[in-house]
Structures are given as structure tokens and as C-alpha cells.
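One chain follows as C-alpha cells, the form predicted on its own.
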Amino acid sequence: MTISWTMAIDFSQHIVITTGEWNYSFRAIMNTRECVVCIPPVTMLETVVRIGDVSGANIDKFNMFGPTPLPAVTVNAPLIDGCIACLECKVVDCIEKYGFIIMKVTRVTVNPDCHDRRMIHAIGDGSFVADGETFNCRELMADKLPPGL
């Protein structure tokens, strides 16, 4: 699934994400208590949108979207190729009034093959930043976004 917003919530390997029940990751991630979390380039925004922007539960987005799964190490969930790093998390606690995931990271890879460093951050209008750059996928989004927005 593609996520929003993350964050470090301490300095004991701790991150949280949020989501909910309307979201078929959240059931699978919640069922597994496991995932892995892919911090991709801008370079990979816009497949990063159009994996967002359909559920797993009929599809396969590795087939449809052809980004390589790799091997993890301490969880069953894939790496996924071309990211700048990728968490592997276990699930601790979840927070489910306010949509919060809080996972211990178990392991980072960090790609050092991959020389586009600049984070895509969701401004939640369908735009996004990457240090400063804005990019518009408000047209990739339209079915997601609030009317009026």
C-alpha cells in the first residue's frame, strides 16, 4: 500500500503509521502484525500514486505496477527495489480511535545504489513535496479527494 504520513516517535527503533478498517492493508497488516515500510524517491512518485490509488484486495500491484519485490530478513513482507530504505516492522500497539500503527523496526536497508535522496511528503490536496519541490497528482488522485478540496 502506499501511506501518507509516517513518523519516528521515539528513539527506540518506534514509527507509526495511520490508517484504518476502510483500508485492506490495514487488515492485512493488522492479521500479519508485520510490514515492511519503502521509503521510495521522487523518481518513483507517480507509480507510488497509482499503487495508492487501487486496493490489493483483487489485484496484485507487484504484477500491475512492476515494481521488483526483495527478500526481507525478520518479516515476511518484501522489500521493495529502487527505494532509498526500507523498514521492516513488527506491529506493537495500535491506536485504532485515532487510525495509529505504532511498529518496533526490526531492521533497515538502506539502498545505496539509489542517488535520487529527495522524500516524497503528501501535502493532502494531492500535491506533494520533495525538499521543497512541488509536484501535482491531483488528476492521478481525483477519485480519492474530498469534493471541494
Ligand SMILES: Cc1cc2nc3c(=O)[nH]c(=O)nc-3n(C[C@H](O)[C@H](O)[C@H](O)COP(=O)(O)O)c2cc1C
The other form holds:
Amino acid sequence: MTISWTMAIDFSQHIVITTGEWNYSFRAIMNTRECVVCIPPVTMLETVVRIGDVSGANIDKFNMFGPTPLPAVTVNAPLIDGCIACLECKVVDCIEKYGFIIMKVTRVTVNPDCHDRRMIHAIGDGSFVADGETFNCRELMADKLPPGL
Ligand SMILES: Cc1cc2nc3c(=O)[nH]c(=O)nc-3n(C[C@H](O)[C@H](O)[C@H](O)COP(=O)(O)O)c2cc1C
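Follow the form predicted on its own with the form predicted in complex with the ligand, if you could.
Full complex below, order starting with the chain above.
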């Protein structure tokens, strides 16, 4: 599924995704207690939107939209070829009232062949922006960063 309501919640590899039982993916994740979160480059935007417009309950989205599944190491769900990075995740908690699925990232695969590394950000009204300029404020917030980061 396509998912834009996501965030990192600490420096200990925990992330949250927000979804609910109206999505096939929610039920699959709650049943298997695992998933892979892939970060697509801006070049995949149209495919990303199309994938988020239909349900895997009725169709095989890999067949329909063409992204190639690749084997993961710590979970059974596949990585998606062509993405900037894929996070293998295990569910550690769920706050169903808000659709929060809290997960521990168990493995990260970064794709060295993905040269356009601009990520897509959903505005929320059907429009999107891609990553642009990078600003370095590491010195200003050095005391908030874990050692070695
Ligand atoms: C750009 C975009 C962002 C989306 N973000 C979310 C999201 O954050 N949470 C969610 O539950 N659904 C989100 N959706 C909707 C799901 O991707 C959509 O309901 C999808 O059909 C679910 O597929 P599934 O039934 O195979 O799980 C998004 C859709 C699009 C196009």
C-alpha cells in the first residue's frame, strides 16, 4: 500500500505508520506482525499513487504495477526493487483508536543503484513535493544527537 502518514519516533529504530482495518495491508500486518516499509524515489511517483488507489484484497499489485519484489532477511514480506531504501519491520505495539502501528526496524537495505535519491512528500491534497536543498544544522543541535550519528 501507499502510506504517507509515517514517522520515526526515537533513535532506537522505532517508527509509526498510520492506517486502519479498511485497508487490506492493515489486516495483513496485524496478522503477520511484520512488514517492509520502502522509500520510493520521486521517479516512482505515478506508480506510488496508482498503488494507493486500489486494494490488494482484490488484485496482485506487483503484477499490475510492475515493481519487482526482492527477498528480505528478517521478515517474510518482500522489499521493492528500485526504492531508495527498504526498512524491514516487526510490529511491537498498536494503538488501534488512532490507527498507529508501532514497529521496530530490524534491517535496513539501501539501494546503491538508486541515483536520484529525492524522496516524495505528500502535501495532503493530492499534490506532492520532492526533496530539495539540504541544510546542515548539526552543530546547533549537537547535544540532541546520539553519539556517533
Ligand atoms: C499518496 C497516498 C498516500 C496514502 N497514505 C495513506 C496513509 O498514510 N494511511 C492509509 O491508511 N492509507 C493511505 N493511502 C491509501 C491507501 O494506500 C489505499 O487505501 C490502498 O488502496 C490500500 O491498499 P490495500 O487495501 O492493499 O492495503 C494513501 C494513498 C495515496 C495515493
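We call the rigid core the largest set of C-alpha positions that still match within 1.5 Å between the two forms. Predicted model only: the values in this text are computed from it and were never measured. Positions refer to the first chain, counted from 1.
- Fitting the two forms on the rigid core leaves the C-alpha of I17 displaced by under 2 angstroms between these two forms.
- Remark: with the core as the superposition reference, the CA shift of M7 between these two forms stays below 2 Å.
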